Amino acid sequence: MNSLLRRFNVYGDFWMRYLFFAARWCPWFLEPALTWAMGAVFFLALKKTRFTVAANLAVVRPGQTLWQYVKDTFCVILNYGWTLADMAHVRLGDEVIDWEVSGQRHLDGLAQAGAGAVILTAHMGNYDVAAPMFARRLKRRIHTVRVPDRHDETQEFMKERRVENNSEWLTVHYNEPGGMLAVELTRLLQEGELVAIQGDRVLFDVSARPAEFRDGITWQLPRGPFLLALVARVPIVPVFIVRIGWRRYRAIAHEPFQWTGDPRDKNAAQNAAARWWSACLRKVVEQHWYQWFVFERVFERQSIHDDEES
């Protein structure tokens, strides 16, 4: 009985199976109504998630009224539902997504064969859909890094969907506890491959580095992308995916970062990278807060100490 009920948990595979079933059979003109309805159901049912999203928004968008935070939280959950629906369509082989790119000049270097880079992004827009699109346009293989789903049944189901929708230009790596993924990714970068990582939240045993969001407030950022880029001596290219309408997305690229100081000074290099990424990420999150899909508390009200050991 516990195993059965577990599948109906918010992280259970029932909801993902339902999502793919609806994407396959629901008429397109009913999809907006169904998405709104399911967004409302999850908004009302997930009390802890509501409070967590509202707490994050209170830092990102301070000074709002309580009613505004309620509406903003629903907006985040609803947009997340839209991106999941679009992801399901793509996994089913539907060519329904339109793309546009902002900051193309920052991406030009990625098209050069043999030039490795870390593509750093956030839980925004539609990361799952954007990665294969970028790989096809660049005509270069992209290695994406994912945290495994929290339930084994969900993880297995989603892995099957990714295999069915597999691309010759895309390889998915799972950051599982106790693995040697960092070694493998470093090797790939040194061989001139592209590695895409989400760098806006810390889960499970991922090593964290605190960074200042604003005076008196810090957030935890994953240390891995900064260390990978330092060891492999490759640039970090920030790319954010934003949903701008019905099945339409924009990829926004920013100025790359590469440590030019002493490569042996890992602490200084990681501090510089964390400060740069924090400023870049903060700007995008503040502008596109309604598409920042982080459902864990990420902010702490304390001072940051830069004398942390690497």
Contents of the next structure:
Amino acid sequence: MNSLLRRFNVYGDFWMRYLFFAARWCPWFLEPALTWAMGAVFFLALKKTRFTVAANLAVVRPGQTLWQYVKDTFCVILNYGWTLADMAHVRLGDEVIDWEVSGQRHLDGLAQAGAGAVILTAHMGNYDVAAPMFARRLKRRIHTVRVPDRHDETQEFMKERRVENNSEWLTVHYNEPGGMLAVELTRLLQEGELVAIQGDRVLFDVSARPAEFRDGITWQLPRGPFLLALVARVPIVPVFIVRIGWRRYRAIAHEPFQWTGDPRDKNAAQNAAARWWSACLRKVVEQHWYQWFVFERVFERQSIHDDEES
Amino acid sequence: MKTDRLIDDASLPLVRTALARVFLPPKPPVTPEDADQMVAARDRLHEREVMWGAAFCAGWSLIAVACFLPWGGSHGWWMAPRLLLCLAAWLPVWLLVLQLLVVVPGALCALLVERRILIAAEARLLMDSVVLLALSVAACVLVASSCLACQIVGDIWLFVLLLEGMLRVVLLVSKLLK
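Given the form predicted on its own, corresponding form predicted together with its partner chain:
The complete assembly is shown below, putting the previous chain first.
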């Protein structure tokens, strides 16, 4: 009985199955209403998520009224619903997404064969759907790293969908506990492959590194991407996928980062990379707060100076 | 004027209704000034048509659901709790109706595709038609009711359907005359 109920949990496979069913069969003239309605249902049902998103927004957009935070939280959840619906359409083989690219000059370097790079991104827009499109455009294989879904049934279902929609240009690696993924990714980077990682959320046993968000407020950023880039001696290219309208996304590439100091000074290199990424991510998160899909508390009110020194 | 630079596919989006063709004519995709490149989708729909269509269907179905709820009656003091109950049930019932409109015909279409009776494209067309038929039947029931407000709500749906049908004929004739 418990395992049956588990499937109806927010992380359960029932909702993912329903999403794909609705994306396949919902008439075009009902889909926006259904997305909006389901967004409202999840907003009302997920109390903990609601409070977490509001707490994150209170740091990203300080000084709003309580009612404004309620509206903003609904906006985040609704946007998440839209991106999930778009993701389902793409996975079902519908080519319905318009893509825009901003900061093309920063991406040109990625198109060169044999040049490895870490593509660092955030949980924004449809990063999951953007990767195959990018890989096809660049004509280069992209290795993406994903945390497995929390429920086995959901993980199995989503894995099947990804396999069905597989592209020769994309390989998905799952960051499972106890795996040797870091070694594999370093090897790939050294061989000149592209590795895309999300660098704004720390889950499970992922090694974290605190960075300053604002005076007195820190956030935890994953240490892995910086270490990978340092060891493989490749640049980090920040690319954010932002939903800018109905079935329209924009890939925004920023100036790449490469450590030019002493490669043996790993601590200084990681500190510099974390500071740079924190500033880069903060700017984008503040601008596109309504689609920053991080449903865990990320901010802490404390000083990081001691930690950096250690 | 903004340029259409580096657009892979500059064709017009797919328009499904005559109403949108006449009142919301589609435009080719344009690369925004602040973007370096745009890759337009192969199967993209007409955004304004979808949004207006969805807004109309959502609004109409919401009011139609209200029409089917037992608001009034001459039951004395029971009227107030009944009114409150109807008010509380309105949105959940509408949400349930939306889900049923997708799930029931969707399951039927999925079955037809699975049994290889229809191909996916035919099943999708059938799905759209069944949902429109269900809403039209609801509109006819409202038109036949004794309540003036319900009749007006039903008439609105039937008027839009009639207008769509007439515009389709006009567009077809004008296409043949060209």
